[in-house]
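Only one chain is shown below, in structure tokens, and it's the form predicted on its own.
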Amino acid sequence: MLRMPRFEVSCPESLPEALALLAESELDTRVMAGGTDLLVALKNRLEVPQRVVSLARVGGLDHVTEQEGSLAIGARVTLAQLGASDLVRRLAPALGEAARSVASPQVRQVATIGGNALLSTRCRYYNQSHFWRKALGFCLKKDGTLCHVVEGGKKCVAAASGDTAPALLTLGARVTLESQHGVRALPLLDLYRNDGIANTVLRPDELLTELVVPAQRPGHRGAYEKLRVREAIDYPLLGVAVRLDVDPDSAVVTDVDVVLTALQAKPRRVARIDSLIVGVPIHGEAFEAAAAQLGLRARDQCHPVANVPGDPEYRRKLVPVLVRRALLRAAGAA
């Protein structure tokens, strides 16, 4: 049986009280909303905090509201609520699909969008029990000095594994970070770092309180595709989010964005793709050919390593498959 380490639990009743607890630097503190990842990390001794601050009683963080086409989503909204929201299905379809793809129905009832957006990077050599990691000699991310993925590597290559982040990035989402020192609002892209150990710029005294998805262009479409061993429970071996903006009158693509996850420590935006598909009608063979070419360009920019289960070369070969599939579904051509 895996037992959790000893720690103090605080249950603030308000956001100011929660921020005051995070500002106390004398205790190593972690925040718990749904706890679906934190509790596992505690049992595996991946996290050994002195205090856990629960957000269960903090109000004002569980809203999904629309204002002139823009979506405001509280950080404690569960993935089940997000996936079932009519507003999300209508205004941000890729985000709804990504939320519905996470884990199992039971986990989605508890897991939150804030926790998924801030999900720590994962690695096949890190996300194991303490006994397993000790037998291996630990790793760069926790307790050791070696990278077991890249021989001689000096930088942790654990992979981003949150499903909602790539979808949010295609939508141009912003995040609100709050602390006793004030409020920081920044593009979601600026939240992430390509560092397997410290993959976000979130400070220990800050709390992610809200995500905002700006109003999308008329004709907006989106989709999310996920490669995993099983259709439930598993983290992505590869995740692909796409955004298509389509002229409502001519049905021609006016803009496109493709973001991949589970390849490196931060989600990866595919570069130099506009010329392949912008101006192409979404119906017909020309769009299918453009989607295939875009998938190949995405593959050429991806070089997976053995940081998550699954053969890296197989995952690379699936990049064009999932990109093409997501584009066709977004266009309604699947």
The other form holds:
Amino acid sequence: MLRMPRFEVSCPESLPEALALLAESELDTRVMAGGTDLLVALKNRLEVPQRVVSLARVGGLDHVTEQEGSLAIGARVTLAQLGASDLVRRLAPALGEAARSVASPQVRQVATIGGNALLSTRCRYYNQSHFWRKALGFCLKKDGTLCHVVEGGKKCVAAASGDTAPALLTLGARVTLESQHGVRALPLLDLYRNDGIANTVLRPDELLTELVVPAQRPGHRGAYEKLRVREAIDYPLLGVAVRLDVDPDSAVVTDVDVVLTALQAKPRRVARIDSLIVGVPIHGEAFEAAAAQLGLRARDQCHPVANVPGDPEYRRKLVPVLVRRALLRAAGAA
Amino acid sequence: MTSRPAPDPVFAFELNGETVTVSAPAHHTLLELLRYRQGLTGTKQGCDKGDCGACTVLLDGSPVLSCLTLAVTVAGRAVTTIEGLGAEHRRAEGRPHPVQEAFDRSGALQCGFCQPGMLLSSAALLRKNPSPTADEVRAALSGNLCRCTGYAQIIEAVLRAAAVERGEDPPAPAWSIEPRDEEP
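Would you generate the structure of this protein in the form predicted in complex with the partner chain, following the form predicted on its own above?
Next comes the full complex, this chain leading.
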């Protein structure tokens, strides 16, 4: 049995009460919403806090509401709720697909969008038991000074592994962070840092309380493709989210966005792709050719390392495949 | 400096239809509480890190992993374990839960370790969706690993339970080579 280290649990009843607990700095504190990620980290001694603050009884964080095409999503909305939401299906289809692809039904039942957006980076040398890590002399991300992925590496290369982040990034989502010192809203992209050890700018006294997906253009389409060994349970070995804006009258692509995950600490937006696909009608061979070209351009910008399971060269070869699949599915051609 | 650890939290929750008041250390999981405090060993401890589904229980009717649930967070909520699933049905209808009968009839187990979790995930599915397709059954059970059966009989069993509950003939076994006599 993987026993957890001893800690105390606080169950605040309101947001101000939760923020007050986080503002006290005497105890090393971790926030728990669904707990599906935190409890495994505790069992593996990746986190050894003195106190866990549970958000289970904090109200006002579990809404999914629409206002003029814009979606507001409370941070404690579960992935099961998000995956089943008709609003999400209609306004942000890639987000719904990503939420439904996370882990297993039991995990999605309690795991939250806030927790998934703030998921710590993962690595085959980090997400292991204390015994396993100790036998290898630990690693850069926790307890050690060596990187086992990049020989002589001084920078942690653990990979962003949340499925919803790439989808949210293609949708231009913003996040609201609250503390006793006030509220700040920032683009989701600015929440993330390309540092495997500290991959977000969230302060210890802050809570992520809401995500906002702005109104998309008419003709918005999206899809999320995920590479993994099994069709359930697994974290992504590669994740591809696409947004395709299509002119409703002419069926021609007007804008495109592709974000990849599970490569490095921060999800990665593929650059210089507009010229390959904007202006192409979504029905027909030209679109298929453009999608294939776009996949190759994405691959040329990716250099997977052996941070998550799966051969890095295989993951690189699958980049164009998944990008093409996601684009064709978003276009409704596959 | 070490201070005395805080006393274990005391809380009440509904366990298999009865309200129980328990004390459990704050850092214990629901799985530890069920198996080692309540003696309900029907809930299995498999991987203990959320991969296998052997520890699945129903929390307010929905399947969750008891190994990834802090015990204190179920205060005031309703937990159903495999011990409760059969007992509740036997009290109400004088027979085991339909999925239990169907698993037996279809031979949907070998070692039996995954079965409590499989049964609870299946029961939750049928409560929500009395007429699932085979793909819906697969999706609902995708968080429960079985290392023995290859899943064919498990999926058949859930479809059988659904058919029996709807008062229809159970579907033919997918894995049978020869047509076989149906039960009387």
